[in-house]
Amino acid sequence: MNAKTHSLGRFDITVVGGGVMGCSTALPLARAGLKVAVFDRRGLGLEASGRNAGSLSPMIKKSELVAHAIEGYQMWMSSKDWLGADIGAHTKPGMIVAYNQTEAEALERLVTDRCANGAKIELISGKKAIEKEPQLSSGITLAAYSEVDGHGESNRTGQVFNIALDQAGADIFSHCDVQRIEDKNGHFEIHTDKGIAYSTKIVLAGGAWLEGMASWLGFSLTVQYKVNQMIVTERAPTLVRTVLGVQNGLLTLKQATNGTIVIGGGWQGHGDLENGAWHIEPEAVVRNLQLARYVIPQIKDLRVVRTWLGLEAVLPDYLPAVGAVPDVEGAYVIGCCRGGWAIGPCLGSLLADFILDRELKLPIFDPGRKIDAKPFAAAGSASKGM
């Protein structure tokens, strides 16, 4: 028997895609007592998941998604109780900071908007932003500041659920691409390139390639995607005490237990579907790097260890799709999220609920809905292949 008709066995629900929301769904189900498969052509938290800076923030996501946020920070901070293992999530303050009037009245309409859907944010003036955040540079106009905030290591994502899920009874398959998966009117073949699994029900979490995957069972999904590229430094002194990020959107600072800096924000790299996320662009690094040093100058002393990239995909309107794939009887739709890491394990444990008939605790956004919005593009871009 060759790999094309090899049987990798037949299951009641297989996910397809072991970032953070596949295989936050995947373990609430397993745990339910369903059998179980989790499908990813790398190896669990290896794309976006494992990638991203591991920020816990609820008062940058968009206001339909703050509770969500919420859940999600809250979870990520009882990992160990939940996972049985701990995602070394810290709790931290967080702050935005405004450098002109332009920028502070943005600054203010989004703390309207985000305490209005549950957020705990107050407006500070730049001296008590300075007070709480001894090394910030002088001249900010007004900051926003909140006590729910913090950081995670997300590079410890894909570790910690292949041991609750291999706990739980689920099969993982790692290092096995998904193909192709055809809809057999009661059930699913999924076709890899090491065989045939069958499927009482689907779940589609691929993240950037999730537009692609939902072609499999004629829905069209319009997906785009950036190229996210971070930096660290090395291992410095407390500079940074917060979560900090500027009000454009092109900053986020965080310092590492272990002293470590992680800059990130809206300056892109580049990629695409086929090979991923693949290559750094310098001038990009150099204008992080400065608008980080403008923000906290200590920042120039520190050298730069590393740098490295991800693909954070996104929906037109900038919510997720969770939830029934339309038409398609058993089959179901996770994924992008602006800061999906974040809000991963909430919108997971909803659409494992969702599946299992359960009541939901928070809303989930149907994939089917009609979504009218401008093209994304990001702030500071130098991606190419959107």
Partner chain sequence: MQSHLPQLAPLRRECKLPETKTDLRIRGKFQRGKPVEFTFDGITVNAFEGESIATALLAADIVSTKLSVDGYPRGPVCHMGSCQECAVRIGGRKTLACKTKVSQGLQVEIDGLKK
Second form
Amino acid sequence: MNAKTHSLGRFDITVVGGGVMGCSTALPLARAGLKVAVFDRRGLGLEASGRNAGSLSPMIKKSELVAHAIEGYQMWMSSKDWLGADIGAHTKPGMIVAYNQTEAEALERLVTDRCANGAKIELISGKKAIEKEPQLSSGITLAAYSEVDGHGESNRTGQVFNIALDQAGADIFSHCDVQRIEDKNGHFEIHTDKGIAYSTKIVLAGGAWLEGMASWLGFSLTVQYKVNQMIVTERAPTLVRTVLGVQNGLLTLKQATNGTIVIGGGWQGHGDLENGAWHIEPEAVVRNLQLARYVIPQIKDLRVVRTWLGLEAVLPDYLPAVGAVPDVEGAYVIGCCRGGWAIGPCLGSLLADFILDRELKLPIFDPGRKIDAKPFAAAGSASKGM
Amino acid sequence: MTLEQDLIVIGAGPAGISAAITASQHGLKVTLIDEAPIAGGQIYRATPQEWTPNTNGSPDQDLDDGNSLRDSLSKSNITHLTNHVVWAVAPGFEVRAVSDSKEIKLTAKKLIVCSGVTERILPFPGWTTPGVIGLAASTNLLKSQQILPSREPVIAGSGPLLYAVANAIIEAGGKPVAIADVGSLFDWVVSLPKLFAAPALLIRGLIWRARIFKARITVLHRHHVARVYGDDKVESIELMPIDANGTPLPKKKNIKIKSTSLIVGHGLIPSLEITRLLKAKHVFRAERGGWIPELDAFQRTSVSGLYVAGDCGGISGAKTAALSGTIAGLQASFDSGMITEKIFQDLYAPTESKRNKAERFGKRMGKLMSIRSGLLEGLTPETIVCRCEDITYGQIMDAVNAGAADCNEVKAWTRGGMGPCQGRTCGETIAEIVTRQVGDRDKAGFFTARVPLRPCTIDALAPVCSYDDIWNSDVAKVATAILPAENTEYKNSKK
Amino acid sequence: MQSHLPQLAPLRRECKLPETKTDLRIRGKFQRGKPVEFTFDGITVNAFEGESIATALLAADIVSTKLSVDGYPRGPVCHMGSCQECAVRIGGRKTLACKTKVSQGLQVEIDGLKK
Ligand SMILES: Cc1cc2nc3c(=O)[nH]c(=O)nc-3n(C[C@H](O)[C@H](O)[C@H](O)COP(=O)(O)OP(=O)(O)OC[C@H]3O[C@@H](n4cnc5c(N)ncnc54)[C@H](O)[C@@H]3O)c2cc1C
Ligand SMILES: Cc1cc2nc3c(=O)[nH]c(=O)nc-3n(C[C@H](O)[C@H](O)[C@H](O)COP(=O)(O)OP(=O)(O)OC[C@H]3O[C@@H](n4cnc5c(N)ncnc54)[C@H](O)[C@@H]3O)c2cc1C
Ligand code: FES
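Given the form predicted alone above, I would also like to look at the protein as it appears in the form predicted together with its partner chain.
Whole complex next, starting from this chain.
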């Protein structure tokens, strides 16, 4: 079989990239009766979508995304109904703590802003915070509290979508590397290491690799990525009830249903587009853990069993790209959203509605918009040095 | 605290000690790290410091060999860190180790990994019953703890350790009820010529066999454990005949034996977490223990400055381990400019020929211990594969049947391999199961290596420090530099 | 080591005291350390300095030393710190019995969460 000429089939629509964005776009399309193919060079959901912290935290998303985040939250909570499988999402209260005046003021501004956009968050005193989360250390100046937060077992993203897509009749090409796409005016040729697929429409959903994919179609999109590290402990008796964070973002901490405690906060490891996220920065693990034990002193007795890392893609304005590729008929992109695992199902179903010409429940995010914000010094390179 | 070295050697077994001594003799500043309290590695694992040898005790070759290695180590200039677990390694090289209470950072341009092996125990129904222990584990108990794993165990599995353990148990006054060898007598006989490469070891093996024969212990060749009975303790063990590939032969009769102990092992697996973390190239060689780092004749990996010696470079036994360690130490000295090409060649040539000879024996032993895929045919859907998370064979098969096509996919879907042993116990089994579906081990892949290399308490890894210290660390600056503007007020206010 | 971890729920105990004691320790080659006593889940166990907790439990015929995540009995397998099946609780921390030496008065608890 010659990969240069071997035909993988003809499809109405082909999704390139099998993360949460690609899969949740593909699923409604397949259910609408279209012949859908999903390509991923690894398995489904093995990159960011299967390696993230699984926080849902809908109330603290960027203002423009609060409504989407609440919708995404509800979708994950009811995943059994629309996805056919329970992703293990649970509601838990969310709490963000501030340890000094500067942090407290910033937190106050954040809460005011989000509440103006429909979020339900209250500010509570440090004393009240400890009542709600008895294991917290003292010294909290102010806390934000929301009843509506939660998390899910994001490591199972690939599994649940694999099964659902299969049942919906989509063709899944995993371990199939897409190398380029040719626009043949009216249809697309998708060239992979296993052969060529022919498709009327195309959705690019490559996560951190989206910039390269967009360039196949001559569309320039500035995608940046971070190399986020995560830490998980062994199972422990119930210690933490909330999805916990520190105002400045360097700590997220929660206890999964199985008792393990998942610790993150955007500490940077090392990686690049060629090798993926590939090695931990040990010092950042140590600092992340120091912050964690500062906030919840008792976790000191637990053992860390694993750390891992993944590439999180963002656009310079920290809003996603969901919509049509400018000037290329039949081509769409989706991705680059902070908190993208939580919001993914909502964005995917919106893009599917858009492609199917259905009415949109919420606004989408024009990939061709002018982005004023300056790109940050690329995280990948910024953290490359030792 | 950062300690700067010329060379770091991880693992103080025969390979690591030899590598460190050689490099140190040529002037390198060397640190040798091991989690054990005393140097020696697995084969020369010493008895506790609290004990004193009785002068009238029977001689022990391994103990003597180990003592002489330890002796040369103590006379050298090497910094030997005992009781230090290496929990992380980063390119460059940075080695992070943790002792009871302190976390340290070491850096060096050269790194020699001599992390040895772990034992492969393939599952069978009932293998999680307390009282089922490893063959290698038993050598450890017998040697360094001076205790019998059991007086009347059934011993099963593959490779020379079967007979070594049976022999040691007899010597200490026990009597194994039966030995079930996955291999056939023929497998041993065809190995003989290669085994002549190490006559002393061959003779030792023959003495073991003679003693086992004399004690009238049943030796069943081509047999594997069908099932272990008992709830909170082993009560009896059923053995079944298998073919050369390990597949059960249902037409032949199984044998049920009463015993409260099963000692079992199916070979050794190189410990590759560190070379994996550093993205060295690996190749699959079943007869060398499975995945091994790709090495040249000088113990160099595909990563510049990274060397591997000993069994973690492929199963080959203690003798080869020590010689390959010497070669790695020589090469690291040469690469660091400490010796001339001439000196290097003069020292390398004789060591290499000795190493090659020892390797012939070692490789043959490795082959006897290589994995036989049929051994998994006896699993039932309820058999637990991942002990840490209690994930069954049925759950793994469900994932594979639903489309999980490599080890990491199975791990993400089932949690198999996500527990505290980090997949060390179930990794091989899951890889074999996936391989059955996708064709070969290359496609099945392997669990991505993750730090910490051993579970470590947060207390040990992350000592208490002030809030500002955390924020002022360089790594915190890297992380906050890329936060959205709305989050960075604290950062700005600190300026 | 004082732990502040919340108290564990009572466990399904599966470890019985052995009826007969045949000592598995090999005598002759070494003079073991001083005799010590420690407790495993309240049961007194005799041992010698230098021995690992796993060794001492084996000598006392206690083979089931923890409960798995689904509540099944388990015991040490590898005796080299790899399999994690020998985990016990000391001072509220999970500790490997095969890598930890016995000491006089040590209080060792069975590990495992009741389902
Ligand atoms: C460590 C970490 C923690 C996070 N924590 C959270 C959190 O708590 N909550 C939250 O909501 N979000 C979180 N996120 C963000 C979230 O995970 C992502 O926003 C989201 O998963 C992005 O989904 P995606 O489908 O766009 O990308 P991905 O999941 O990365 O999917 C892209 C896919 O494209 C495939 N691909 C790339 N190139 C090719 C090619 N050439 N051919 C074929 N396939 C290709 C890749 O293999 C990959 O599977 C976190 C991210 C990380 C990394
Ligand atoms: C339990 C066991 C018992 C064995 N018994 C025998 C026997 O009786 N006879 C025989 O011929 N062969 C035995 N073997 C095989 C043995 O591996 C080799 O014969 C020989 O010891 C290999 O030497 P080495 O130097 O390559 O590795 P090893 O001797 O295994 O030395 C590796 C060293 O690295 C250390 N190490 C590994 N990872 C880390 C880390 N992250 N941090 C700190 N230190 C680390 C270990 O503590 C160990 O001391 C046994 C193997 C095992 C696993
Ligand atoms: S017995 Fe395996 S880790 Fe202790």
